[in-house]
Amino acid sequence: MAFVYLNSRLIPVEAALVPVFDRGFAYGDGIFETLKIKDGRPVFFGEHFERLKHGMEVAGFKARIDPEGLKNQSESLAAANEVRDGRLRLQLTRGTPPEPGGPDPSPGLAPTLLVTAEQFASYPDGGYRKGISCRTVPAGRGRYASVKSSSLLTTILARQEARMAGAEEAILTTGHGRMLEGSISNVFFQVGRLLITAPESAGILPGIVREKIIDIAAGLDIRVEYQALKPDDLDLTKAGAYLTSSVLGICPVKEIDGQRLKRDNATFEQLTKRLARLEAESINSA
């Protein structure tokens, strides 16, 4: 990565400096979006920008960001860094107070906006062919789950716990063991022509690709139900599961807590092809 955009200025990455008292650094007081870059253009930019706006409104960030200008910056940054296929990150903090303060933010701060673009390979082909192993971890995002917060310590610790157990992704659960979402993904369970995913009311971050899969399912005559399931609610030997995220797309799950899952290759291929079509439409529509 050679360049970044910092507060709308394209500068070399080594010249990108943020004050040490910026609230994003001091308190994790920030929000972000991670987008897939395909053919040098951000995928589902409009949807991600709307979620960024939602986070700004909930967090009370006083920033006016022109979506078209931000999209143009994103594309020019991808070109500057020679990123054809990779990931884009939009990070917004509340800004830097005039002097160090406590956790309560000063009014009228000017937010800090950082845009990065880098090469990124999603799961190796083996992950999509063989599936991803998951481990349930009792942790959740809490009341403000719909805000994609920069405070990712819960995510990091859950992933570390899953990795130490030999898994590649953590599935966050409630205290009663109900499965909510992955640490960096959403989760769908499949039983025949039925997909089951946790409702937003259960406290999940509603992913952009999650919504696309729900729309795709309707077009394939696949029913979708919203439930936060316990592992015992399903016969996992007869059920399948998928992880979804903006960068990774859709990826099958091969096991949860050591229990092997069923694999429906035909449905996976249908969902994958329809999602790829929507991604292509997204970058070619503008």
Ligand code: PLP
Contents of the next structure:
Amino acid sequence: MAFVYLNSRLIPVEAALVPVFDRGFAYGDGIFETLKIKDGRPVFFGEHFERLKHGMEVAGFKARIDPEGLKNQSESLAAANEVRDGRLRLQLTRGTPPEPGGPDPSPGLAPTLLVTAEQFASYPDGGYRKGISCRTVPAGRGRYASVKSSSLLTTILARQEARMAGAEEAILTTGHGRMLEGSISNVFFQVGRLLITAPESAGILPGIVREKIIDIAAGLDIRVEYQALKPDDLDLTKAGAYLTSSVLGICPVKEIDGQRLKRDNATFEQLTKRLARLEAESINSA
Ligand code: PLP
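Return the form predicted together with this ligand of this protein as a structure block, the form predicted alone having already been given.
So here's everything in the complex, that chain up top.
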């Protein structure tokens, strides 16, 4: 990565410095968005911008960000870094107080905005064909789960726990074992022509791709129900599951806690194709 945009200035990455008192560094007091870059353009930019705005409102960040300007920055950064297919990160912190202060934010700080764009070859092809193995970890993201917060220690540790148990992704659960979402993804279960995903009210990030899959399902006559299930609520040998995220797209789950899941390749292909179509429409529409 040669360049970044820091506070709306395109600068070489070595020159991009954020002060040590910045609240993003001190407290993880920030929000972010990760987008896919396709053909040098950010996918579903409008949807990600809306979620960023939601995070700013909940967190009380006082930035005025022009969506067109930010989209232009994103595209010129992708060009400067020669990224055709990759990943874009929009990161906003509450800003830098003059003194370290305590956890209570002082009013009127100017937020710090960092944009990065890097080449990312998605996940190895095999992951899509073989599916991803998951491990449940009792560690929900809590009351403010709808905010894509930079305070990621919970999900990083949950993911490490899953990895140490030999799985590739953690499925975060409530204390009662109800499955909410992945550490960096949303989860759908499939039983016949029914998809089941946890409701937003259970404490999940309302994923951009989760929304797209819900819309796609309607067009394919697949019903969607909103429930945070326990693994025991389903006969996993008869159910399938998928993970979704902006960078991952949609990917089948191979197993959960060592229990193998069913595969429905035809439905997976349909969902994948339609999602790719929506991605293409999104970059060609503006
Ligand atoms: N849930 C969590 C906790 C995430 O971190 C992510 C993405 O990083 C998702 C869900 C998927 O969201 P999206 O489809 O908007 O990428």
